[in-house]
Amino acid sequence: MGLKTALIQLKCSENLPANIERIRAEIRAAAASGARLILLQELHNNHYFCQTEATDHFDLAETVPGPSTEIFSALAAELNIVLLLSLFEKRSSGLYHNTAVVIDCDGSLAGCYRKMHIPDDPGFHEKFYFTAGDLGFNPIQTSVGKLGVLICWDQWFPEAARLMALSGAEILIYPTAIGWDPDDRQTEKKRQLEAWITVQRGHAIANSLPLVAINRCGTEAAADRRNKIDFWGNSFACGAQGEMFVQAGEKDETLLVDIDLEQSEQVRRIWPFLRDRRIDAYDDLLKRFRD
């Protein structure tokens, strides 16, 4: 019997109360379908404000614990589910993080992860808003298992997935906000999407762990209305050998999937990657570059 998991992929608006009500409804529907672990996309409460640099956007941040954890903790306890949130955390005045929060089925705060790799690319000005995480790569223990939670840009770094695996994560989870520049050619869009899926399936295989990625979808305009991003959706779940279980399209969709957390044990018996790592020869990984 697997862990029934829901991946909620949605288009976000600039109306925070409406976003939250819609998310709550989708969570209730997923729980009614038997999901015990329910996962939300990156920064789900708001539109993707990082397309521009504007100090007014810091007003969107909240404390942890705070308003969102209060709302969703009550819902998790009511529905007896484990719930992953992704919030713009205000840690202190002038100190903000991109933070994932895991709520256990009794409504308690199981743990947090602060995004470690912070991008600064056209349309993704996250370094303006977020301080790099300082909680390390530590899985979060919950009633349904040990969750290796990472966030979006972390998806491209094999070190992050490896360190979660070395710390005993039973599943890798990536809430995400990634999309295309609308002006990109279709061939470029296809390359980017395939690279995103492939690198994550590689993390699953290299660490013999199931993996889920929950992306937002829909077109979101920047605050200045001069630019926009087509978030590509395509949320997916794969197994410990990279096998695809489910994959969404580019529109609103909730995926339900049974994930066997015991599969890793069987895969690691035939592919003992952790046994054969040459930790005596990896010192240069601590260098920025080998000149």
Given for the second form:
There are 2 protein chains.
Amino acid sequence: MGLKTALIQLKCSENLPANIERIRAEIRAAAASGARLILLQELHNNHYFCQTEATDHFDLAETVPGPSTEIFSALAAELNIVLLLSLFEKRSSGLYHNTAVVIDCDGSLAGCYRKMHIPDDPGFHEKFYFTAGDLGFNPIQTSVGKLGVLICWDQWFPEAARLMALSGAEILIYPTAIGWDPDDRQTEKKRQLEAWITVQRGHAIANSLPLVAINRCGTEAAADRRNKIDFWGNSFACGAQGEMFVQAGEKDETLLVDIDLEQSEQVRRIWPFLRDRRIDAYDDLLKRFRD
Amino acid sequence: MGLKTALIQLKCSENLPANIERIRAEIRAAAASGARLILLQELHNNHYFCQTEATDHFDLAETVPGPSTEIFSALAAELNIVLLLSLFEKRSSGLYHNTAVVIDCDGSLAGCYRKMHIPDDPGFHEKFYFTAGDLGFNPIQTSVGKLGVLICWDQWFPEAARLMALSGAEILIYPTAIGWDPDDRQTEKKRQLEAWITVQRGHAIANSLPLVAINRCGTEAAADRRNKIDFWGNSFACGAQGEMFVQAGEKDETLLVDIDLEQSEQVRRIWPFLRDRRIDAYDDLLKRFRD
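Switch from the form predicted alone to the form predicted together with a further copy of the same chain and give that structure.
What follows is the entire complex, opening with the chain shown before.
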């Protein structure tokens, strides 16, 4: 018996109370199905507001602890679950982060991770909203295990996963908001979705750790209605050899999966990558470019 | 029109002259098909002798330059091709390496890479034979491009691929000798093969670089006949988003593929990972473990 884990993939509306009610209902259902670790997608309370740069959107931010941690801490304690939240954190006036918060099963705040790699691309103007994290790459200890929580854009950076593994993370977890430009061709969409899955499975393999990614789904129009993103769903969980356990489609879906946190020990005995890292020859990983 | 590349996947015999004749014939055929970059598998001249630890096997080693570079330099110049060799290098008495050698199309030695990460597992006793490389992770400049040549076990280490990318490599190339323990179950075999492909596609994606892996194939018995390895073939080439171009089966096969070295520039404009690396927070990548 592994750790029963739920990945809640949802289409967000622009109505915050409705989103939260929907999430609470899904969490209750997952807990009723036996999930002990329940994971939400990136910035689950709101529409993905980073499609445009608008100062009013800072009104969506909240403190940590704050209103969301209060609501969800109570729920986690009631249901005796460990819960991953993803919040738009207001740390100070003029200082905001994209922050994952883990609530332990007694309702206490187990820890936070502030997104370290911040994207900025057409439709994903995150550098406008979020200061890059300053908490480093540190797993969060909980009653169900040591969680290597990273966020979305981090998933393209092997360095992030490796640092979590080197800190003893037992699982890699990526809440995410990624989707297609509706104008892209089908072949490009397929390449992007496969690349997103593959690079993460690669982190699982390179670090001999199970990995889960929780993505949003559904089409969201930008606040100015000039653009939209088709969030591609496809949340998934894989094992320490990258083997796929479960994968969602493109619609609302809660995935339930048993994850064996003991598998890593066995995999690392046949594939002892940590034994052989050439730390004497990695100095230039700290450089921007070797020119 | 990309760079026409040939991956020569062969079953090795224990007869060195026969192996070399076979390889020369395949190189000639590939060049006749228009290949300008021709890639051989790891330690292509011999049976995979690392299945056992036997001092006699050091007789298989040769200097670089030496007999193999002489033979293959002449062929490269004759055919006007860039050629990747993988040799058991004798650097001194008591000092041997697992070394990739790139010959440019005029027959000159473009450069060497000495395998940096050395495995040692049942059936793969490489730490007995090979001193870990001391040339670092540096691509080799040739007339067809800057080649990020790594070898086999390196393929599990994202650090190696990243350092090549940071040095301006235009393609990642992995000559390999990997296979199954015939006693493993089918499900484990499938996981291992998929993990091997996936982790490398992950490096292609994380670095926005095309990637090729050239593996040996066929069953080889250990010198003491106590064990054997089923080398799994499945050589492949993928693009800068990890998209598969070609993939071999488990038998002898030469893959021909056009690789567009310009694709990286386009992919890096939509996915600018190099822009966002948190080099201020990567220091602990130089640690063995964060304890």
